[in-house]
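The chain that follows stands alone, in the form predicted alone, written as C-alpha coordinates.
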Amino acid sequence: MQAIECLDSHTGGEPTRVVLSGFPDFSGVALPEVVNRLRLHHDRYRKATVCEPRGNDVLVGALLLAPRDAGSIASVVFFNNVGYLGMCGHGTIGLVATLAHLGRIAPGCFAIDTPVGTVQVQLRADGSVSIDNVASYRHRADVELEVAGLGRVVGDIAWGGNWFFLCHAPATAVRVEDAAELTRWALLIRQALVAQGVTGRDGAPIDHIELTGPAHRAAHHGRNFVLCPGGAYDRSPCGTGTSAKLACLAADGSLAPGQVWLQESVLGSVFQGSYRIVDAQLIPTITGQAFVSGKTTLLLDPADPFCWGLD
(Lines of atoms letter the chains of each structure in order from A and count residues from 1; the text may use other names and numbers.)
(Lines give C-alpha, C1' and ligand atoms only; values in the text may rest on other atoms or scores of the structure.)
Protein backbone atom coordinates (compact mmCIF):
# COMPACT_ATOMS: atom_id res chain seq x y z
CA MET A 1 0.00 0.00 0.00
CA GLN A 2 1.47 3.36 -1.06
CA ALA A 3 1.27 6.48 1.10
CA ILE A 4 1.27 10.21 0.34
CA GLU A 5 2.35 12.38 3.28
CA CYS A 6 0.76 15.82 3.46
CA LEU A 7 0.30 18.86 5.68
CA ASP A 8 -2.95 20.79 5.37
CA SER A 9 -3.50 24.50 5.97
CA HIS A 10 -5.97 27.22 5.07
CA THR A 11 -5.39 30.81 3.97
CA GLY A 12 -8.37 33.04 4.62
CA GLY A 13 -10.56 29.93 4.57
CA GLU A 14 -9.10 28.48 1.34
CA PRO A 15 -7.39 25.10 1.91
CA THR A 16 -3.96 24.00 0.72
CA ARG A 17 -2.61 20.44 0.91
CA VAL A 18 1.19 20.40 0.72
CA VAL A 19 2.56 17.06 -0.50
CA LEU A 20 5.74 16.18 1.37
CA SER A 21 6.38 12.72 -0.10
CA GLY A 22 4.78 9.90 -2.06
CA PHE A 23 4.77 11.36 -5.59
CA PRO A 24 7.16 10.20 -8.34
CA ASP A 25 10.75 11.44 -8.15
CA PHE A 26 11.32 14.64 -10.16
CA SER A 27 14.84 15.42 -8.97
CA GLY A 28 16.60 17.81 -11.33
CA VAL A 29 13.59 18.21 -13.65
CA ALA A 30 12.64 21.78 -14.62
CA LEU A 31 9.26 22.77 -13.20
CA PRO A 32 7.43 23.20 -16.54
CA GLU A 33 8.56 19.68 -17.44
CA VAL A 34 7.43 18.41 -14.02
CA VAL A 35 3.96 19.75 -14.82
CA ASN A 36 4.10 18.14 -18.26
CA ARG A 37 5.12 14.74 -16.85
CA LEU A 38 2.46 14.89 -14.16
CA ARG A 39 -0.22 15.78 -16.69
CA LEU A 40 0.76 13.13 -19.24
CA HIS A 41 2.04 10.25 -17.11
CA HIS A 42 1.21 10.67 -13.41
CA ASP A 43 -2.05 12.59 -13.24
CA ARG A 44 -3.59 9.97 -10.98
CA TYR A 45 -1.46 11.30 -8.11
CA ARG A 46 -3.19 14.67 -8.46
CA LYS A 47 -6.60 13.03 -8.42
CA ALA A 48 -5.74 10.82 -5.45
CA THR A 49 -4.59 13.84 -3.45
CA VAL A 50 -7.24 16.51 -4.03
CA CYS A 51 -10.27 14.81 -5.61
CA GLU A 52 -12.92 12.78 -3.84
CA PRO A 53 -12.97 10.54 -1.87
CA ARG A 54 -9.93 12.02 -0.06
CA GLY A 55 -10.33 15.63 -1.16
CA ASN A 56 -12.92 18.02 -2.56
CA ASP A 57 -13.40 20.60 -5.31
CA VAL A 58 -12.08 23.48 -3.17
CA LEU A 59 -8.80 21.87 -2.14
CA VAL A 60 -5.58 23.01 -3.83
CA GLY A 61 -2.56 20.73 -3.79
CA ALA A 62 1.05 21.90 -3.62
CA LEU A 63 3.82 19.45 -4.49
CA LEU A 64 6.86 20.54 -2.48
CA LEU A 65 10.13 19.97 -4.34
CA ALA A 66 13.78 20.90 -3.95
CA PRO A 67 14.71 24.37 -5.25
CA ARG A 68 15.47 24.74 -8.94
CA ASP A 69 17.25 28.11 -8.81
CA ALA A 70 20.31 28.99 -6.75
CA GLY A 71 19.24 30.98 -3.73
CA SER A 72 15.70 29.55 -3.54
CA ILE A 73 14.58 27.51 -0.54
CA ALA A 74 12.06 25.30 -2.36
CA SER A 75 10.04 24.85 -5.52
CA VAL A 76 6.39 23.98 -5.87
CA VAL A 77 3.81 22.77 -8.39
CA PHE A 78 0.19 23.68 -7.65
CA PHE A 79 -2.79 21.61 -8.78
CA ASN A 80 -6.53 21.34 -8.18
CA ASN A 81 -9.50 19.15 -9.01
CA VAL A 82 -9.18 19.62 -12.78
CA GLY A 83 -5.51 20.27 -13.50
CA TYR A 84 -2.42 22.36 -12.80
CA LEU A 85 -1.97 26.02 -11.86
CA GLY A 86 0.87 28.27 -12.92
CA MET A 87 0.89 30.07 -9.59
CA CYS A 88 -1.31 30.17 -6.49
CA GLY A 89 -1.15 33.05 -4.04
CA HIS A 90 -3.08 31.53 -1.16
CA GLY A 91 -1.22 28.26 -1.74
CA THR A 92 2.16 29.99 -1.53
CA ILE A 93 1.15 31.58 1.77
CA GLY A 94 0.04 28.12 2.94
CA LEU A 95 3.32 26.62 1.78
CA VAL A 96 5.34 29.19 3.75
CA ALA A 97 3.26 28.50 6.88
CA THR A 98 3.87 24.78 6.36
CA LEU A 99 7.64 25.23 6.01
CA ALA A 100 7.63 27.27 9.22
CA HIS A 101 5.59 24.59 11.00
CA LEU A 102 8.15 21.99 9.90
CA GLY A 103 10.96 24.12 11.29
CA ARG A 104 12.57 24.55 7.88
CA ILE A 105 12.38 28.36 7.95
CA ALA A 106 12.20 31.14 10.54
CA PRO A 107 10.97 34.71 9.97
CA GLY A 108 12.87 36.24 7.09
CA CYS A 109 12.89 36.64 3.30
CA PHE A 110 13.07 33.72 0.88
CA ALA A 111 12.65 32.75 -2.78
CA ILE A 112 10.35 29.96 -4.01
CA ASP A 113 10.35 28.62 -7.56
CA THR A 114 7.05 28.08 -9.40
CA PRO A 115 6.34 26.93 -12.98
CA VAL A 116 5.73 30.57 -14.04
CA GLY A 117 8.73 32.08 -12.26
CA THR A 118 10.46 32.59 -8.94
CA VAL A 119 8.56 34.53 -6.29
CA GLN A 120 9.97 36.30 -3.26
CA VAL A 121 8.26 35.74 0.10
CA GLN A 122 8.63 37.21 3.57
CA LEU A 123 7.58 35.42 6.75
CA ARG A 124 7.01 37.80 9.66
CA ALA A 125 7.20 37.06 13.37
CA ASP A 126 3.39 37.34 13.68
CA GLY A 127 2.94 34.56 11.10
CA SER A 128 1.79 36.80 8.26
CA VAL A 129 3.34 36.21 4.83
CA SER A 130 4.02 38.65 2.00
CA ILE A 131 4.51 37.42 -1.56
CA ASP A 132 6.17 39.40 -4.34
CA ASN A 133 4.24 37.73 -7.12
CA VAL A 134 5.22 37.29 -10.75
CA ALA A 135 4.95 40.36 -12.98
CA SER A 136 1.27 41.11 -13.60
CA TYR A 137 -0.48 43.18 -16.23
CA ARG A 138 -3.78 44.04 -17.85
CA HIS A 139 -3.96 42.47 -21.27
CA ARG A 140 -7.20 44.08 -22.50
CA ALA A 141 -9.59 46.65 -21.03
CA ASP A 142 -13.35 47.05 -21.44
CA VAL A 143 -13.93 43.77 -23.25
CA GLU A 144 -17.61 43.40 -24.17
CA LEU A 145 -19.36 40.04 -23.97
CA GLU A 146 -22.90 38.99 -24.70
CA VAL A 147 -23.72 36.55 -21.93
CA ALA A 148 -26.80 34.34 -22.04
CA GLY A 149 -29.14 35.31 -19.23
CA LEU A 150 -27.05 38.34 -18.26
CA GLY A 151 -26.90 40.43 -21.42
CA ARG A 152 -23.96 42.74 -22.05
CA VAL A 153 -21.04 42.30 -19.65
CA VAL A 154 -17.93 44.50 -19.78
CA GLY A 155 -14.68 43.50 -18.08
CA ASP A 156 -10.90 43.40 -18.19
CA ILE A 157 -8.55 40.55 -19.02
CA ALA A 158 -5.49 40.43 -16.77
CA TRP A 159 -2.60 38.16 -15.80
CA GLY A 160 -1.63 37.70 -12.15
CA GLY A 161 -0.02 34.26 -12.42
CA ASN A 162 -3.25 32.88 -13.90
CA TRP A 163 -5.60 34.42 -16.49
CA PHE A 164 -8.60 36.38 -15.20
CA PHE A 165 -11.67 38.07 -16.59
CA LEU A 166 -12.62 40.77 -14.06
CA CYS A 167 -16.00 42.49 -14.05
CA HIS A 168 -18.55 43.90 -11.64
CA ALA A 169 -20.91 41.39 -10.05
CA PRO A 170 -24.06 41.69 -12.19
CA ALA A 171 -26.85 42.42 -9.73
CA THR A 172 -26.04 41.66 -6.12
CA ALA A 173 -23.61 42.41 -3.36
CA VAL A 174 -20.76 39.92 -3.18
CA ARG A 175 -22.01 37.82 -0.28
CA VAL A 176 -21.37 34.21 0.62
CA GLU A 177 -25.14 33.77 0.96
CA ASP A 178 -25.31 34.36 -2.81
CA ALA A 179 -22.48 31.99 -3.69
CA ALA A 180 -24.70 29.72 -5.79
CA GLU A 181 -25.95 32.63 -7.91
CA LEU A 182 -22.48 34.16 -8.19
CA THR A 183 -21.17 30.77 -9.32
CA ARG A 184 -23.90 30.52 -11.95
CA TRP A 185 -23.08 33.98 -13.31
CA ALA A 186 -19.35 33.31 -13.38
CA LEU A 187 -19.88 30.03 -15.24
CA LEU A 188 -22.05 31.82 -17.82
CA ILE A 189 -19.33 34.42 -18.32
CA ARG A 190 -16.65 31.76 -18.73
CA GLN A 191 -18.81 29.93 -21.27
CA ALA A 192 -19.28 33.19 -23.18
CA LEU A 193 -15.52 33.79 -23.26
CA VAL A 194 -15.01 30.38 -24.86
CA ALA A 195 -17.93 30.73 -27.28
CA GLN A 196 -16.80 34.17 -28.44
CA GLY A 197 -13.13 33.23 -28.71
CA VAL A 198 -11.92 35.68 -26.07
CA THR A 199 -8.56 34.62 -24.63
CA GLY A 200 -5.49 35.82 -22.81
CA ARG A 201 -2.19 36.48 -24.55
CA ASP A 202 -1.21 34.01 -27.28
CA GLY A 203 -4.64 32.36 -27.14
CA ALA A 204 -4.32 31.27 -23.51
CA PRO A 205 -7.68 30.20 -22.03
CA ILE A 206 -9.14 32.46 -19.35
CA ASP A 207 -9.99 29.98 -16.62
CA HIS A 208 -10.59 32.31 -13.64
CA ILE A 209 -13.57 34.67 -13.38
CA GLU A 210 -13.40 37.49 -10.81
CA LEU A 211 -16.65 39.26 -9.91
CA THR A 212 -16.04 42.45 -7.96
CA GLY A 213 -18.09 44.65 -5.69
CA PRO A 214 -17.81 47.17 -2.87
CA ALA A 215 -16.11 46.24 0.39
CA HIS A 216 -18.35 45.40 3.32
CA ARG A 217 -16.08 47.14 5.84
CA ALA A 218 -15.38 50.86 5.59
CA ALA A 219 -11.63 50.45 6.09
CA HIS A 220 -11.34 48.12 3.07
CA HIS A 221 -11.40 48.85 -0.65
CA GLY A 222 -13.16 46.02 -2.49
CA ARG A 223 -14.63 42.53 -2.32
CA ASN A 224 -14.37 39.72 -4.84
CA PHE A 225 -15.81 36.38 -5.79
CA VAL A 226 -13.35 34.27 -7.79
CA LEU A 227 -14.48 31.19 -9.68
CA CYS A 228 -11.60 28.73 -10.06
CA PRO A 229 -11.07 26.44 -13.07
CA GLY A 230 -12.73 23.42 -11.45
CA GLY A 231 -15.99 25.24 -10.72
CA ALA A 232 -15.37 25.92 -7.00
CA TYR A 233 -15.07 29.45 -5.67
CA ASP A 234 -12.06 30.79 -3.80
CA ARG A 235 -12.73 31.26 -0.10
CA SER A 236 -9.75 33.61 0.15
CA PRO A 237 -9.44 36.92 -1.73
CA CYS A 238 -7.26 34.98 -4.25
CA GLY A 239 -3.61 35.99 -4.45
CA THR A 240 -3.31 35.82 -8.24
CA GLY A 241 -6.77 37.42 -8.58
CA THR A 242 -5.77 40.28 -6.29
CA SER A 243 -2.59 40.66 -8.35
CA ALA A 244 -4.69 40.90 -11.51
CA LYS A 245 -6.93 43.47 -9.81
CA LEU A 246 -3.91 45.58 -8.83
CA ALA A 247 -2.71 45.49 -12.44
CA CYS A 248 -6.08 46.79 -13.64
CA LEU A 249 -6.21 49.52 -10.98
CA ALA A 250 -2.69 50.61 -11.91
CA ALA A 251 -3.55 50.66 -15.62
CA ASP A 252 -6.56 52.88 -14.84
CA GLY A 253 -4.44 55.24 -12.76
CA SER A 254 -6.58 54.43 -9.72
CA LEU A 255 -3.79 53.01 -7.52
CA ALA A 256 -0.28 54.40 -7.19
CA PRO A 257 2.86 52.34 -6.55
CA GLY A 258 3.11 51.51 -2.85
CA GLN A 259 -0.52 52.45 -2.16
CA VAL A 260 -2.35 49.74 -0.17
CA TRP A 261 -5.45 47.95 -1.46
CA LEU A 262 -7.35 45.85 1.09
CA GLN A 263 -9.17 43.10 -0.76
CA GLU A 264 -12.01 41.17 0.90
CA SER A 265 -13.02 37.68 -0.16
CA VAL A 266 -16.61 36.54 -0.42
CA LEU A 267 -16.17 35.23 3.15
CA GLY A 268 -14.76 38.54 4.40
CA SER A 269 -11.15 37.36 4.83
CA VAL A 270 -8.64 39.99 3.70
CA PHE A 271 -5.45 40.24 1.68
CA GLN A 272 -3.37 43.40 1.67
CA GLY A 273 -2.11 44.27 -1.79
CA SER A 274 0.25 46.84 -3.26
CA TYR A 275 2.68 47.00 -6.16
CA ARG A 276 5.94 48.47 -7.33
CA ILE A 277 7.38 48.96 -10.80
CA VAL A 278 10.61 47.11 -11.56
CA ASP A 279 12.18 47.34 -15.03
CA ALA A 280 8.84 48.63 -16.41
CA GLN A 281 6.97 45.63 -14.96
CA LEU A 282 4.32 45.68 -12.25
CA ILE A 283 5.30 43.45 -9.31
CA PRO A 284 2.41 42.89 -6.87
CA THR A 285 2.94 42.22 -3.18
CA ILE A 286 0.18 40.22 -1.46
CA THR A 287 0.04 39.78 2.31
CA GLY A 288 -2.08 37.27 4.23
CA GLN A 289 -1.84 34.56 6.84
CA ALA A 290 -2.29 30.79 6.81
CA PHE A 291 -2.85 28.33 9.62
CA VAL A 292 -1.72 24.70 9.58
CA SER A 293 -4.82 22.59 10.17
CA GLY A 294 -3.86 18.94 9.83
CA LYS A 295 -1.29 16.24 9.18
CA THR A 296 -2.56 13.74 6.65
CA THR A 297 -1.33 10.36 5.44
CA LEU A 298 -3.22 9.33 2.32
CA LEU A 299 -3.24 5.56 1.82
CA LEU A 300 -3.43 4.11 -1.69
CA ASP A 301 -4.91 0.62 -1.50
CA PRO A 302 -4.70 -1.17 -4.88
CA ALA A 303 -7.84 -3.12 -3.97
CA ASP A 304 -9.83 0.13 -3.68
CA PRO A 305 -11.76 0.80 -6.91
CA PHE A 306 -11.53 4.55 -6.17
CA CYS A 307 -7.93 4.45 -5.01
CA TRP A 308 -6.85 7.05 -7.55
CA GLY A 309 -9.72 9.46 -6.99
CA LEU A 310 -12.95 10.36 -8.72
CA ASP A 311 -12.94 12.53 -11.86
The other form holds:
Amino acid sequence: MQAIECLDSHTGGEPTRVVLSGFPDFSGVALPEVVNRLRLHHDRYRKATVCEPRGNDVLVGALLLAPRDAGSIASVVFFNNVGYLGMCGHGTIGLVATLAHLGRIAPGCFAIDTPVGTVQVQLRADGSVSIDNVASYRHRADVELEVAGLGRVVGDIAWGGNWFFLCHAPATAVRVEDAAELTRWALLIRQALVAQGVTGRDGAPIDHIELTGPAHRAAHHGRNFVLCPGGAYDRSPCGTGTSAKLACLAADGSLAPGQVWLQESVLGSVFQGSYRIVDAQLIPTITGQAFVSGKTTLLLDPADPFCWGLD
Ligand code: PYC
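What would you give as the form predicted together with ligand PYC, now that the form predicted alone is on the page?
Below is the entire complex, every chain and molecule, led by the chain shown above.
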Protein backbone atom coordinates (compact mmCIF):
# COMPACT_ATOMS: atom_id res chain seq x y z
CA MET A 1 0.00 0.00 0.00
CA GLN A 2 1.18 3.53 -0.73
CA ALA A 3 1.48 5.78 2.33
CA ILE A 4 1.46 9.58 2.82
CA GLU A 5 3.20 10.78 5.99
CA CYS A 6 1.71 13.94 7.51
CA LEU A 7 1.93 16.13 10.58
CA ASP A 8 -1.20 18.04 11.57
CA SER A 9 -1.36 21.35 13.40
CA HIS A 10 -3.79 24.18 13.90
CA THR A 11 -3.26 27.91 13.91
CA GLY A 12 -5.94 29.80 15.82
CA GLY A 13 -8.26 26.85 15.20
CA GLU A 14 -7.56 26.49 11.46
CA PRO A 15 -5.93 23.15 10.58
CA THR A 16 -2.87 22.52 8.41
CA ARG A 17 -1.75 19.06 7.27
CA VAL A 18 1.93 19.14 6.30
CA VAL A 19 2.80 16.36 3.84
CA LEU A 20 6.27 15.04 4.62
CA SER A 21 6.41 12.22 2.05
CA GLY A 22 4.32 10.09 -0.28
CA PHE A 23 3.58 12.58 -3.08
CA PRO A 24 5.26 12.28 -6.52
CA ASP A 25 8.84 13.48 -6.79
CA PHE A 26 9.12 17.15 -7.86
CA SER A 27 12.88 17.58 -7.32
CA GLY A 28 14.23 20.59 -9.16
CA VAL A 29 10.82 21.62 -10.58
CA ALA A 30 9.92 25.31 -10.16
CA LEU A 31 6.97 25.80 -7.79
CA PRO A 32 4.45 27.21 -10.31
CA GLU A 33 5.19 24.16 -12.49
CA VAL A 34 4.77 21.86 -9.45
CA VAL A 35 1.27 23.34 -9.00
CA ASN A 36 0.62 22.88 -12.71
CA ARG A 37 1.71 19.23 -12.66
CA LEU A 38 -0.25 18.49 -9.48
CA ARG A 39 -3.36 20.08 -10.98
CA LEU A 40 -3.07 18.33 -14.35
CA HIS A 41 -1.58 14.94 -13.52
CA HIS A 42 -1.58 14.23 -9.78
CA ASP A 43 -4.65 15.96 -8.35
CA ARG A 44 -5.77 12.72 -6.72
CA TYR A 45 -2.96 13.13 -4.13
CA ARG A 46 -4.56 16.42 -3.02
CA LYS A 47 -7.97 14.79 -2.71
CA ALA A 48 -6.61 11.73 -0.91
CA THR A 49 -4.94 14.02 1.65
CA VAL A 50 -7.50 16.73 2.46
CA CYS A 51 -10.88 15.54 1.17
CA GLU A 52 -13.17 13.05 2.88
CA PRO A 53 -12.94 10.32 4.02
CA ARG A 54 -9.45 11.14 5.43
CA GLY A 55 -9.84 14.93 5.58
CA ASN A 56 -12.56 17.55 5.57
CA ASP A 57 -13.49 20.85 3.91
CA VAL A 58 -11.63 22.97 6.49
CA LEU A 59 -8.27 21.25 6.17
CA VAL A 60 -5.44 22.98 4.28
CA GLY A 61 -2.65 20.75 2.98
CA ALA A 62 0.97 21.91 2.78
CA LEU A 63 3.31 19.88 0.58
CA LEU A 64 6.78 20.31 2.05
CA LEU A 65 9.52 20.36 -0.59
CA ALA A 66 13.22 21.18 -0.78
CA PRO A 67 14.05 24.89 -1.06
CA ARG A 68 14.03 26.44 -4.54
CA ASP A 69 16.00 29.59 -3.65
CA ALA A 70 19.57 29.29 -2.39
CA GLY A 71 18.82 31.21 0.83
CA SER A 72 15.62 29.33 1.78
CA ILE A 73 15.12 26.40 4.15
CA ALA A 74 12.08 24.87 2.43
CA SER A 75 9.44 25.23 -0.26
CA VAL A 76 5.74 24.67 0.20
CA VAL A 77 2.67 24.24 -1.99
CA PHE A 78 -0.67 24.77 -0.23
CA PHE A 79 -3.90 23.08 -1.28
CA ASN A 80 -7.45 22.60 -0.05
CA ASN A 81 -10.64 20.68 -0.80
CA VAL A 82 -11.05 22.30 -4.23
CA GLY A 83 -7.58 23.22 -5.50
CA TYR A 84 -4.31 25.06 -4.84
CA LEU A 85 -3.57 28.28 -2.93
CA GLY A 86 -0.96 30.93 -3.79
CA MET A 87 0.05 31.56 -0.19
CA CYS A 88 -1.46 30.65 3.14
CA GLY A 89 -0.65 32.59 6.30
CA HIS A 90 -2.05 30.23 8.90
CA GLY A 91 -0.53 27.34 6.93
CA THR A 92 2.94 28.92 6.93
CA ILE A 93 2.72 29.42 10.70
CA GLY A 94 1.64 25.75 10.94
CA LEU A 95 4.54 24.68 8.73
CA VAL A 96 7.07 26.57 10.88
CA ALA A 97 5.65 24.98 14.08
CA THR A 98 5.87 21.59 12.35
CA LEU A 99 9.50 22.09 11.30
CA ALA A 100 10.29 23.11 14.91
CA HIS A 101 8.45 20.02 16.22
CA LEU A 102 10.57 17.85 13.90
CA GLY A 103 13.73 19.48 15.25
CA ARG A 104 14.59 20.81 11.78
CA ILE A 105 14.66 24.45 12.99
CA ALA A 106 15.25 26.30 16.25
CA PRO A 107 14.16 29.88 17.02
CA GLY A 108 15.53 32.21 14.36
CA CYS A 109 14.77 33.78 10.98
CA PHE A 110 14.29 31.79 7.77
CA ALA A 111 13.04 32.08 4.21
CA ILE A 112 10.40 29.75 2.73
CA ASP A 113 9.54 29.57 -0.99
CA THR A 114 5.90 29.54 -2.09
CA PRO A 115 4.42 29.54 -5.62
CA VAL A 116 3.72 33.30 -5.32
CA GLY A 117 7.08 34.32 -3.85
CA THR A 118 9.50 33.79 -1.00
CA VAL A 119 8.36 34.76 2.49
CA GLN A 120 10.53 35.50 5.49
CA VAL A 121 9.56 33.89 8.79
CA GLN A 122 10.70 34.27 12.37
CA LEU A 123 10.21 31.58 15.00
CA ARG A 124 10.52 32.81 18.59
CA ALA A 125 11.37 30.83 21.73
CA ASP A 126 7.75 31.21 22.94
CA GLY A 127 6.52 29.43 19.80
CA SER A 128 5.05 32.50 18.14
CA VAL A 129 5.78 32.91 14.43
CA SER A 130 5.91 36.07 12.32
CA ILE A 131 5.67 36.02 8.54
CA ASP A 132 6.79 38.83 6.29
CA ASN A 133 4.26 38.06 3.60
CA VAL A 134 4.43 38.70 -0.13
CA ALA A 135 3.85 42.32 -1.20
CA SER A 136 0.16 43.13 -0.75
CA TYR A 137 -1.99 45.82 -2.28
CA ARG A 138 -5.50 47.10 -2.79
CA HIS A 139 -6.45 46.58 -6.42
CA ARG A 140 -9.79 48.44 -6.44
CA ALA A 141 -11.70 50.44 -3.82
CA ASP A 142 -15.46 50.86 -3.30
CA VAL A 143 -16.53 48.31 -5.88
CA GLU A 144 -20.32 48.22 -6.13
CA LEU A 145 -22.04 44.87 -6.52
CA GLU A 146 -25.71 44.04 -6.90
CA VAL A 147 -26.12 40.88 -4.83
CA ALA A 148 -29.28 38.81 -5.19
CA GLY A 149 -30.99 38.67 -1.80
CA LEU A 150 -28.63 41.21 -0.20
CA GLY A 151 -29.00 44.25 -2.44
CA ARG A 152 -26.14 46.69 -3.05
CA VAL A 153 -22.83 45.67 -1.46
CA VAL A 154 -19.74 47.89 -1.60
CA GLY A 155 -16.28 46.48 -0.99
CA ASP A 156 -12.59 46.49 -1.85
CA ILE A 157 -10.57 44.02 -3.91
CA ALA A 158 -7.12 43.31 -2.50
CA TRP A 159 -4.22 40.88 -2.89
CA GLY A 160 -2.53 39.40 0.20
CA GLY A 161 -1.13 36.25 -1.44
CA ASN A 162 -4.68 35.27 -2.49
CA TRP A 163 -7.46 37.44 -3.93
CA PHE A 164 -10.02 38.90 -1.54
CA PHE A 165 -13.23 40.88 -1.75
CA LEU A 166 -13.54 42.73 1.58
CA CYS A 167 -16.76 44.33 2.76
CA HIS A 168 -18.64 44.97 5.97
CA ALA A 169 -20.55 41.97 7.22
CA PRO A 170 -24.22 42.63 6.63
CA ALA A 171 -24.79 42.37 10.40
CA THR A 172 -23.56 44.30 13.41
CA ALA A 173 -21.43 41.50 14.84
CA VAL A 174 -19.35 38.73 13.28
CA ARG A 175 -20.28 35.78 15.49
CA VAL A 176 -19.48 32.10 15.06
CA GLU A 177 -23.10 31.33 16.00
CA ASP A 178 -24.01 33.03 12.70
CA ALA A 179 -21.49 31.08 10.61
CA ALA A 180 -24.18 29.47 8.44
CA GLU A 181 -25.73 32.85 7.62
CA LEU A 182 -22.33 34.50 7.06
CA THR A 183 -21.42 31.64 4.73
CA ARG A 184 -24.64 32.17 2.78
CA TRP A 185 -23.92 35.92 2.44
CA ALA A 186 -20.34 35.31 1.37
CA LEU A 187 -21.39 32.72 -1.23
CA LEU A 188 -23.96 35.16 -2.66
CA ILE A 189 -21.28 37.85 -2.89
CA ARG A 190 -18.89 35.44 -4.63
CA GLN A 191 -21.59 34.44 -7.11
CA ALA A 192 -22.26 38.15 -7.82
CA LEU A 193 -18.54 38.76 -8.45
CA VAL A 194 -18.51 35.98 -11.03
CA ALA A 195 -21.83 37.01 -12.62
CA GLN A 196 -20.73 40.67 -12.88
CA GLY A 197 -17.26 39.80 -14.18
CA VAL A 198 -15.45 41.40 -11.22
CA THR A 199 -11.94 39.97 -10.84
CA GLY A 200 -8.52 40.62 -9.40
CA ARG A 201 -5.61 41.80 -11.53
CA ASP A 202 -5.34 40.22 -15.00
CA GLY A 203 -8.76 38.61 -14.65
CA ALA A 204 -7.77 36.47 -11.64
CA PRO A 205 -10.83 34.98 -9.90
CA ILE A 206 -11.58 36.41 -6.46
CA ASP A 207 -11.93 33.21 -4.48
CA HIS A 208 -11.86 34.52 -0.88
CA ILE A 209 -14.61 36.70 0.62
CA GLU A 210 -13.74 38.61 3.79
CA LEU A 211 -16.64 39.98 5.82
CA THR A 212 -15.41 42.48 8.39
CA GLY A 213 -16.87 43.85 11.59
CA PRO A 214 -15.90 45.40 14.90
CA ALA A 215 -13.63 43.49 17.29
CA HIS A 216 -15.30 41.86 20.27
CA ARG A 217 -12.45 42.74 22.67
CA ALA A 218 -11.64 46.35 23.36
CA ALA A 219 -7.89 45.84 22.90
CA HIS A 220 -8.36 44.48 19.37
CA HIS A 221 -9.05 46.36 16.14
CA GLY A 222 -11.29 44.25 13.92
CA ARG A 223 -12.91 40.88 13.40
CA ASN A 224 -13.39 38.91 10.21
CA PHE A 225 -15.20 36.00 8.67
CA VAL A 226 -13.31 34.64 5.66
CA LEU A 227 -14.97 32.27 3.23
CA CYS A 228 -12.38 30.04 1.58
CA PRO A 229 -12.63 28.79 -2.04
CA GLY A 230 -14.07 25.39 -1.08
CA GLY A 231 -16.96 26.84 0.95
CA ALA A 232 -15.47 26.38 4.44
CA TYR A 233 -14.73 29.41 6.59
CA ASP A 234 -11.32 30.16 8.03
CA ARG A 235 -11.22 29.46 11.76
CA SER A 236 -8.12 31.66 12.04
CA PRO A 237 -8.05 35.40 11.20
CA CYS A 238 -6.55 34.35 7.81
CA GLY A 239 -2.97 35.47 7.23
CA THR A 240 -3.45 36.43 3.60
CA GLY A 241 -6.84 38.00 4.43
CA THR A 242 -5.28 40.05 7.23
CA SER A 243 -2.57 41.11 4.76
CA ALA A 244 -5.27 42.22 2.29
CA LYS A 245 -7.00 44.11 5.12
CA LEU A 246 -3.74 45.88 6.06
CA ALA A 247 -3.30 46.91 2.41
CA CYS A 248 -6.80 48.44 2.40
CA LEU A 249 -6.26 50.23 5.72
CA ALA A 250 -2.96 51.60 4.45
CA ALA A 251 -4.54 52.75 1.17
CA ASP A 252 -7.26 54.55 3.17
CA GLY A 253 -4.60 56.26 5.33
CA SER A 254 -6.10 54.52 8.40
CA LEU A 255 -3.01 52.56 9.44
CA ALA A 256 0.56 53.87 9.46
CA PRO A 257 3.66 51.73 8.78
CA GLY A 258 4.60 49.86 11.97
CA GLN A 259 1.23 50.47 13.62
CA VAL A 260 -0.24 47.27 15.09
CA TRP A 261 -3.60 45.87 13.95
CA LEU A 262 -5.01 43.04 16.07
CA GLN A 263 -7.29 40.98 13.88
CA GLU A 264 -9.83 38.61 15.47
CA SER A 265 -11.20 35.60 13.60
CA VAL A 266 -14.87 34.67 13.79
CA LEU A 267 -13.79 32.28 16.60
CA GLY A 268 -11.97 35.04 18.48
CA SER A 269 -8.43 33.78 17.76
CA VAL A 270 -6.04 36.66 17.00
CA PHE A 271 -3.27 37.54 14.54
CA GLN A 272 -1.11 40.60 15.02
CA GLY A 273 -0.58 42.54 11.81
CA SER A 274 1.54 45.48 10.78
CA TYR A 275 3.29 46.53 7.60
CA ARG A 276 6.32 48.33 6.27
CA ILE A 277 7.04 49.85 2.90
CA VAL A 278 9.98 48.34 1.04
CA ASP A 279 10.85 49.62 -2.45
CA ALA A 280 7.39 51.24 -2.66
CA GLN A 281 5.70 47.92 -1.86
CA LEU A 282 3.64 47.11 1.23
CA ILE A 283 5.06 44.11 3.09
CA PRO A 284 2.71 42.82 5.80
CA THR A 285 4.01 41.09 8.92
CA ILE A 286 1.55 38.62 10.43
CA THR A 287 2.18 37.02 13.83
CA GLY A 288 0.38 34.03 15.31
CA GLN A 289 1.01 30.65 16.89
CA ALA A 290 0.34 27.08 15.81
CA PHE A 291 0.19 23.86 17.81
CA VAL A 292 1.10 20.45 16.40
CA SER A 293 -1.92 18.24 16.97
CA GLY A 294 -1.40 14.94 15.22
CA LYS A 295 0.88 12.58 13.35
CA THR A 296 -0.89 10.77 10.56
CA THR A 297 0.02 8.06 8.09
CA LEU A 298 -2.56 8.01 5.32
CA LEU A 299 -2.84 4.59 3.68
CA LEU A 300 -3.88 4.22 0.05
CA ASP A 301 -5.49 0.82 -0.48
CA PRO A 302 -6.06 0.21 -4.21
CA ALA A 303 -9.06 -1.99 -3.31
CA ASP A 304 -10.78 0.95 -1.57
CA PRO A 305 -13.32 2.55 -3.95
CA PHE A 306 -12.74 5.88 -2.13
CA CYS A 307 -8.96 5.46 -1.94
CA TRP A 308 -8.36 8.80 -3.73
CA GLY A 309 -10.90 10.80 -1.75
CA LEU A 310 -14.36 12.17 -2.40
CA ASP A 311 -14.75 15.24 -4.61
O1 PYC B 1 -4.26 32.07 6.56
O2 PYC B 1 -3.86 32.86 4.57
C3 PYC B 1 -4.47 32.11 5.32
C4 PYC B 1 -5.51 31.22 4.78
C5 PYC B 1 -5.95 31.17 3.48
C6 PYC B 1 -6.93 30.18 3.44
C7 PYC B 1 -7.07 29.67 4.70
N8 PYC B 1 -6.19 30.32 5.51
